[in-house]
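Just one chain is shown here, as structure tokens, and it is the form predicted alone.
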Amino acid sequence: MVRCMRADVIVVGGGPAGLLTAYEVASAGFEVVVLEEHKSIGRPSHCAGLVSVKGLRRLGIRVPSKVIINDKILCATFVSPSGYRFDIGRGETQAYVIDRELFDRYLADLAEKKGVTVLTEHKVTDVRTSNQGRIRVSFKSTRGVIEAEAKCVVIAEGVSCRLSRRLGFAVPRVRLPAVQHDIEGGDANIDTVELHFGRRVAPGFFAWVIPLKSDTVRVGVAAYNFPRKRLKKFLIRRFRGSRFKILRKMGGRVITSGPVRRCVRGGVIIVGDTAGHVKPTTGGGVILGGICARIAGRTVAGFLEKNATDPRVLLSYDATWRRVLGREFSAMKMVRFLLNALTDKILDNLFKNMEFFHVDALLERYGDMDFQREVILRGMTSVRVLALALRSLIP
């Protein structure tokens, strides 16, 4: 049986993006529908759930005491190929590790308080242009097959990309498998995260220890390939001589390449991983993607208003979020991209002369764990790093 429905907007995918976007056009009065495809909104769960103190500031949300893990990450650890580390920190909270099940539950509430329907076990199956301009969508329930209309299709499925792919959006061109677990008994100090780099221990990217309890930590691994594989080396190497216990076995996609060139098609827009709003440094998406959604509301909801039929009327998004976050992808790219060329040698000569050259010091003092270009610009144009960089690539 084929039923329709109608709405002001639908998005398609319950996570942050999605549902900071449908709560975004939801407060400015319009009728929204999100669609979730799983029994549950926030599972199943893949990020390994670090998220900084100043970007859920950045984000105006103030997350409640039950979807905090651990909420005293003060430190991070990066650690070269031979060993060599350094740590930044700056003797406070920087970061929170969260539940992503709850975070998302609790994003979801907030939208539902707003009058958004939030719908899960609702795959969508297909996104087109009906003849009267509206967007049609066709999707599954445990009712059967579902037909439903709005003037705006917002596409939050993350990083599988079905739908995008299919109406014609890029696909962010890196993805690379990752795969973590949390185990028991495994030592690492509750106030800080480990960054373990590599070609040989994780090309492409890096391995992490992020700790959430005082005997719990989550260990994962991004990589060109063999993930799991590099996944269990790493965990023999790291906790040599524990008799640790895996309590949880995760897996999904890291994107490092950046966001796609074009968000918007007719009166569909692409948000979150799906339009590659991702930190290439870290793959950390919630943040910066979550920005990029509450501009994605805004503008929706300002085409609503203006009751536009042209749906030009919504590349205002494009420009916005490249104005206010282009330049921070386009920085990220670059020392992704250097980070990928270094040698494991290189790497070491960097992090054993990192301290020397008070490179972390700099670090310390300009880093943000989401808007990063100011201490890429200030590290290129720095006496310190320059003499650091020559002394670890000349033999």
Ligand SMILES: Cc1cc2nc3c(=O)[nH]c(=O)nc-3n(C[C@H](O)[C@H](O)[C@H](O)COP(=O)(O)OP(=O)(O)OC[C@H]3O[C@@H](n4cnc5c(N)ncnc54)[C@H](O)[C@@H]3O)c2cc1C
Second form
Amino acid sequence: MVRCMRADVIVVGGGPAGLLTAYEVASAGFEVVVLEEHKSIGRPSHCAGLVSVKGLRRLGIRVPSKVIINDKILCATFVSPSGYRFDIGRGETQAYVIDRELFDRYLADLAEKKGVTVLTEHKVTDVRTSNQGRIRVSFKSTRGVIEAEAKCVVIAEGVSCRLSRRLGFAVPRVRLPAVQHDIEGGDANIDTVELHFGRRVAPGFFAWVIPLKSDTVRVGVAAYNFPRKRLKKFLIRRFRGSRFKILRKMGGRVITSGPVRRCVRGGVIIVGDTAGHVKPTTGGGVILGGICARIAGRTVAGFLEKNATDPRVLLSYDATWRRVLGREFSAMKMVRFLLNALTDKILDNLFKNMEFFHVDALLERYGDMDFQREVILRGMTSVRVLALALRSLIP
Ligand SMILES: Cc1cc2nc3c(=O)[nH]c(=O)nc-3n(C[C@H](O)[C@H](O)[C@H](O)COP(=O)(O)OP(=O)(O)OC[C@H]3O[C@@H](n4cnc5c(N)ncnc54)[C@H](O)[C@@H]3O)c2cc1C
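Return one more block: the form predicted in complex with the named molecule, after the form predicted alone shown previously.
First the chain shown before, then all remaining chains and molecules of the complex.
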């Protein structure tokens, strides 16, 4: 059966980026349809769920308590290859661990309240421009293959980038394979997230331990290769002597190369992971991806308000996200490049001397989980950081 559906905007993908874009466009009074391939929004989850309290505030989202698994993340412990560590914390909650499935569903509810139609089990197979400048979308659902038409299409398909690549968009260059387990029994502080660095543990990224409840933690590794094998080794090393049970296994891909250059082509735009709107330092994409998605939504609404005749209006999306976050992404990319270049020996030296040179205090004072450029710039011009670097680099 072939039918044709019409909407002002079609969003491909019901993750946070797609749903926030849809929310913004519908808030301006336009007709939006979100097409999600899976049966249920938020499933399967492939996220650690760590988001900053400030970031959620910046996104304008007040999450209900049922979405929050752990609301007491006060501190982050950074661990070097040989076990030197330093802590960054401010004595008050810095981050939440959220249930991504419930979070995405909450965003879908918010969007639906604004009038967005969210259709699950609708897998988009093709997107193309028709003669009249409208965009045609083909998708498979339980009712067969259906055609739809819209003035603008937003691709929010996540890290897969299948459709965006076919449409000629660039794909984020580095998408590291990641594996993560929820385990019961491992010892960890309920208020502290651990990040373990080193080429042996996780070349190209790090391993993480995120406390969920008093007896449950989320442990994961992203790396250039063999994440499963590396996670197995990491679990044995980190939880040596404890009896733990794996409750749940997840996987996915973490983007560390920053945004792609162009996010607009004709009447099609890309958002979220598809656009590489992810922090290159930590792989977190919910907050910054969400901020860019809201910019995308406002741009699309502006385009529709001008009667959607000239898709060049959409180009202001690229200009705006770059003005707001471009330098943030660039600064974080530089840090990611440096971290990847450091040997385990240098990392050990840096972590060992961090407290002595009071660099941890600088990170604590100016650090921000999402907007990291300020602390990076301060670090680059700090005598203390220079002294730490010299001490760590010179054998
Ligand atoms: C192991 C791991 C841990 C992470 N931890 C964190 C973290 O702690 N904090 C953080 O901020 N970020 C984290 N991230 C990153 C975060 O998960 C992503 O940045 C975020 O989910 C991106 O949102 P999105 O909407 O762009 O994509 P997604 O959340 O991936 O959503 C894309 C949606 O599109 C749908 N879709 C795809 N193709 C089609 C199609 N053809 N038709 C219809 N639907 C389609 C998918 O089913 C999916 O629902 C982590 C990532 C990984 C892999």
